[in-house]
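There is one chain below, alone, in structure tokens, taken in the form predicted alone.
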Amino acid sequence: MKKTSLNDIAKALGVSKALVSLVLNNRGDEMGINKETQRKVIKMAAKLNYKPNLVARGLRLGASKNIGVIIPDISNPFFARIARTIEDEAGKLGYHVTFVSTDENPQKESRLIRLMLERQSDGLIIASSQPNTADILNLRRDNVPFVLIDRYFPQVKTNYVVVDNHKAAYNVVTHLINLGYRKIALVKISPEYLTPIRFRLAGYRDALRDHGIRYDKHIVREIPFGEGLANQMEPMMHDLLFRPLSVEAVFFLNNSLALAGLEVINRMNLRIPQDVAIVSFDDIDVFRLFHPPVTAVAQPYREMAKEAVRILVKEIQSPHKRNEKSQMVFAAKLEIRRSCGFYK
């Protein structure tokens, strides 16, 4: 469906594109037209369902020196440390950051690029929770700046900074294989179809095949996002650590369940890795101090998001450019600790 635009109303009122424009930007006293004018030309605006062009109003007025950054749970230790991070090098180059937290609810996100944009964001920087690519196609549509960090959509072409999630799943899972482990379970977070989520369960299952291990469903569990993990973990980690699943290794999918995970292990009484190794995706530092110390995937946040500041900045500038799409796919480490029952 074709846009709305001020030339749209005009044509439909018998008025100038520029009185429009003047009566929709709030000048319309100030330029002398009366009300009854300013009133049909709203009245128009809202009838062909006009959304103005923020961006380049925006642009028109000034730049804001605003990025803002929508990410999905701000208490989430990876998504933290991306935050400062942005905030440090954003303010480098002369830019404010406005941060807001989604809390992986996709209603929500949409309300939050709506309110950045009207809030005359230079642009955003998103760790979208979408189910669906309609948020992220109106932004190109519309010439926002933007980029996407950890998360992307791979069918649409945008800027977008991440790790490679496939290879650091199979080396996680490649890792206890060599150590011996068979029966290695996996806990992710739902929902599915967030890319980490699909490429590290897509590496899971590819180390198992390639290692000549069946997958099992059986032992591939999930848990919604929201608090209270540890209550919902304590029946799955006795269905899996007992008769008759008794898996050997568990792979957590991101920190917040590996720390439900060692919260329940430990209330249960056993003990790491003699009873059940265990490896996290996204080290964070209390896995140093755990006793034994966890084993875990550490993503390169740092250089993420600098480089999504990076990226974001030079589409700002450059508006022309901005059909040049830059697409960063970081290697993550894996921190090897005592927690799988080797330590180098």
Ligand code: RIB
Contents of the next structure:
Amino acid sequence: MKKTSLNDIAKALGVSKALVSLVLNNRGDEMGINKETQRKVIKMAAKLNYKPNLVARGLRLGASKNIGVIIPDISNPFFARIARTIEDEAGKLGYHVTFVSTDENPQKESRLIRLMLERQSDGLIIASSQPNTADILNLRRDNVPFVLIDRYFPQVKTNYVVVDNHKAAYNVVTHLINLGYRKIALVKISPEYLTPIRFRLAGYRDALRDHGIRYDKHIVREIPFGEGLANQMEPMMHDLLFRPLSVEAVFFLNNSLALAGLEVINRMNLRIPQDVAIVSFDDIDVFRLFHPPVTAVAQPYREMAKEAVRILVKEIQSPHKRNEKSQMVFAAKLEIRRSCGFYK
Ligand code: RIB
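Take the protein just shown as the form predicted alone and give its structure as the form predicted together with the named molecule.
Let's see the whole complex now, leading with the same chain.
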């Protein structure tokens, strides 16, 4: 079926193509086109099933008013909240967004970056699956506006918005030590080169060291991102919680790990915190409803997303200032609840 063009609408109404274009690009009022004419144009466009060619529009106007958001997993509550706030904030500034998930796969991320650029995204917000430094360097070389969020490349000067993962993890372990725990296990997600995971592990190690507790590699475990998470958690928790390891507390380095770990502990009919204290990095709604409520590190996702949009739109709209890069490091907040216990 032939696609309706601006010309078709103009001929049907006996007006110019330019007038139709202005109306359909929300510039009718700005250009003094009367409301009745605007209404007729919009009605005819709907009647003829007009679909704007966003790629052509982007090429012509040099601005698609679209922001590409590339994140590991849109179904993960942390990224879903980030995505929603980006969408709301971008909308206030006249931009719409396109979301894609990389599944923590650098090759897939490379393809998605190219796809977004082919579709004329004006700029990108990326929670990178790393370590695809080449893609980031290419974006910089090509002067593409982009902001990294949650993860960043310390060796490359870019815009980024992250939390202080090291300090947040250090505070968690210090809190547990102050409650009297000494044998504190850590469960992280692979790959470790993801900067949030790398810096949380470093915060864990530094807190143990600063409190005179030896780092024990046997109680630091790793689970790969993806499907295997649930079925690998059960044997790992059995190994950590029973003899000879018998850990007193478990620090999960993200929400998915903590949910899987809590499910296993429930199945094992163990008591929290009496049998084992639990802390999660990332706070999600269900942790407040859990019994007992789960102690968690809350990342300021709204502030992170708002800052990422602010930096990106500023860069999109100020091409001459693209050498100036912005870095924002937010503090995360430890929400202390009963899962870490006061029983020591
Ligand atoms: O799974 C979500 C986690 O991964 C969050 O902690 C976020 O920081 C991301 O890196």
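Residue numbers count along the first chain shown, from 1. Computed from a predicted structure; not experimentally measured. Rigid core (definition): largest C-alpha set, two forms, superposition within 1.5 Å.
Visitor: Classify Gln327 as shifted (yes) or not shifted (no) between the two forms, where shifted means its C-alpha moves by 2 Å or more with the rigid core superposed.
Guide: False for Gln327: its C-alpha shift is below 2 Å.
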